[in-house]
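Read the single chain below, which is given as structure tokens and is the form predicted on its own.
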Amino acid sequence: MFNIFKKRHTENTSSENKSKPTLRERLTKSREKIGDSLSSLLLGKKSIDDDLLEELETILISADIGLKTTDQVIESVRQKSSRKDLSDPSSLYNLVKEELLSIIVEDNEMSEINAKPFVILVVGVNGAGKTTSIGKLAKSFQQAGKTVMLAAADTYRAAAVEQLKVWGERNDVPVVAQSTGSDAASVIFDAYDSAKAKGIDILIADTAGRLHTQKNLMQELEKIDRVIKKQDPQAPHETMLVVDGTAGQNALNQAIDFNKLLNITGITITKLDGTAKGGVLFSISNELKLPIRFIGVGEGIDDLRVFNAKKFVDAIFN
């Protein structure tokens, strides 16, 4: 499914408005952060020495990039630099861009699932960007040729269930809701039920805001998955984790709590735009081993962008 998407997707690209922000401009405090404060680095210096390691260690880690990332990029440069495989500082700009394309991960195996409709349950904290990834993502959806139902099963908050509701007017995709503090398990078993019968490709569910330290949240979630598995032993078939790019590491410890407790299958960074954290997305990939799904560039409806990595580092380091 997501190949499909992906094909789609690079297909509308080349028809888009050439005014339209390019993703290096999207990810410009990200980009200062990381890439020029390399270039910047590198000006002048004449041999890579552990003065100048010392320097790029404190440039990745002030970018987010994690310590765990930015020890194993450090040891690759050392190891490197000792067998002479870098012949002078300026070819370790290249060397840090490719080792950090390296570590993340791309995995669009979803596609060889073939349910229908395919369940994405969708999780995260409040404040993450949840529901609106999940309009954003419906009408991406749509524009590759699926029917989407969305499940407004974030039941502890009447707005979140108004909000899901609004974009469903907006992208014309019905949505199955109940009224606030109604069984969230129930609402998806209704959602799943009538996406069913009218032969919906692809049924996304909304679940409430939590933290992996909310107990009853955490049951709540669980139950989501049993209800779903009586339907379809194989649903949830995406457990996509959305988590808030300019959290920093706190996206990466939200991200490894919920994959403790949860079989989260693909990740989300939202508002990537307005931080100089998107650094972060690498620690994730790299920590979790898991792919990243889609990255939110803007408020706009298409600034949902499928996540292609050597576009995400090239924005970064050109």
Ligand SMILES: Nc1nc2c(ncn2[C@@H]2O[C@H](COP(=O)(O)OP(=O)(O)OP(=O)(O)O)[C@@H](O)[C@H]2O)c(=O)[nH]1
Contents of the next structure:
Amino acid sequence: MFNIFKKRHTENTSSENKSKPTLRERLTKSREKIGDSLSSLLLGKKSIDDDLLEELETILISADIGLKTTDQVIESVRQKSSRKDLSDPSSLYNLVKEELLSIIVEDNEMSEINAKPFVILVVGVNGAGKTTSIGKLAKSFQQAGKTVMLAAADTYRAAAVEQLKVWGERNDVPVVAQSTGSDAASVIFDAYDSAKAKGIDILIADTAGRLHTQKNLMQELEKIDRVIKKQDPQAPHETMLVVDGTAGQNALNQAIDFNKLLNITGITITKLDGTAKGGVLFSISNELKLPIRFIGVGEGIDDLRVFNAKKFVDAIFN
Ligand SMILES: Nc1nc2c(ncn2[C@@H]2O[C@H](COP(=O)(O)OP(=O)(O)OP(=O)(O)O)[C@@H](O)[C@H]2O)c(=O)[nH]1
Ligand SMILES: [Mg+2]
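Could you give the coordinates for the form predicted together with this ligand, as opposed to the form predicted on its own above?
After this comes the whole thing, all chains and molecules, with the earlier chain placed first.
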């Protein structure tokens, strides 16, 4: 059901896109930390030796790629460069680029399930960018010709419901909410009924930010899951974890922990436009083997991009 969505993004060359900053422009910091650092490293180097690989290792780690994934990349680069008998250090640039591209799990088609409503449950720690991403997603789906409804299941703060309503109003998307303090699962239950009755295509549920260590809050997510399954045993059709790209290796640890407790099916990484070094995307993808669906590259409504591994890597390697 998400093929249309994918198509829109590959075909969209309309005037709306002309003013839209390129991915390259938005990923400046990541490019500095990865592509540019690698170029400088290779400048004037005569051969690929252990010292060079050690310096490469430092670059990857300081770009947030993480120890485990860095080790893997270095090992593979070491083997390939000796096997192919690469003596020219400049060939290392493309080798590292290819290696990083190969570890990304990309899939923007979500599920094959043709459910109506298709339910997307959005989870993550406080401030990761869940609500903002939902607002942006709602617009994208609408532009792809889908009808969307939002469920305000972050019932802890009145401001959270208000924030979602603002996004709903901007896009003219209905938002189902209850009073502060009400049961999150019941909000989603009601929203599902309403979406079903109205023939809505996609229901996106916002949830309160939480840490994996907050047992009662994690139980709340389990309850949401249980309750929604009474309406559709296959729902939620997507459990999307949103992580903050600027959180570096903490983002990786959060993703690992959430994935242990919930059946996460896709990941969105936000705030890659800011000080994020970008490397965390590789380590999350490599260690969780879960698809990256979207990336957030700004606060505006058009700043959530369908993730494309090749475009991402091209943008951070000049
Ligand atoms: N620069 C930038 N800022 C972003 C991006 N995504 C979200 N933000 C900002 O991050 C802040 C937090 O976003 P929210 O969407 O409220 O985060 P949340 O996960 O819903 O937070 P809680 O509901 O408190 O758990 C807001 O100021 C957003 O504008 C992004 O891709 N880039
Ligand atoms: Mg929120």
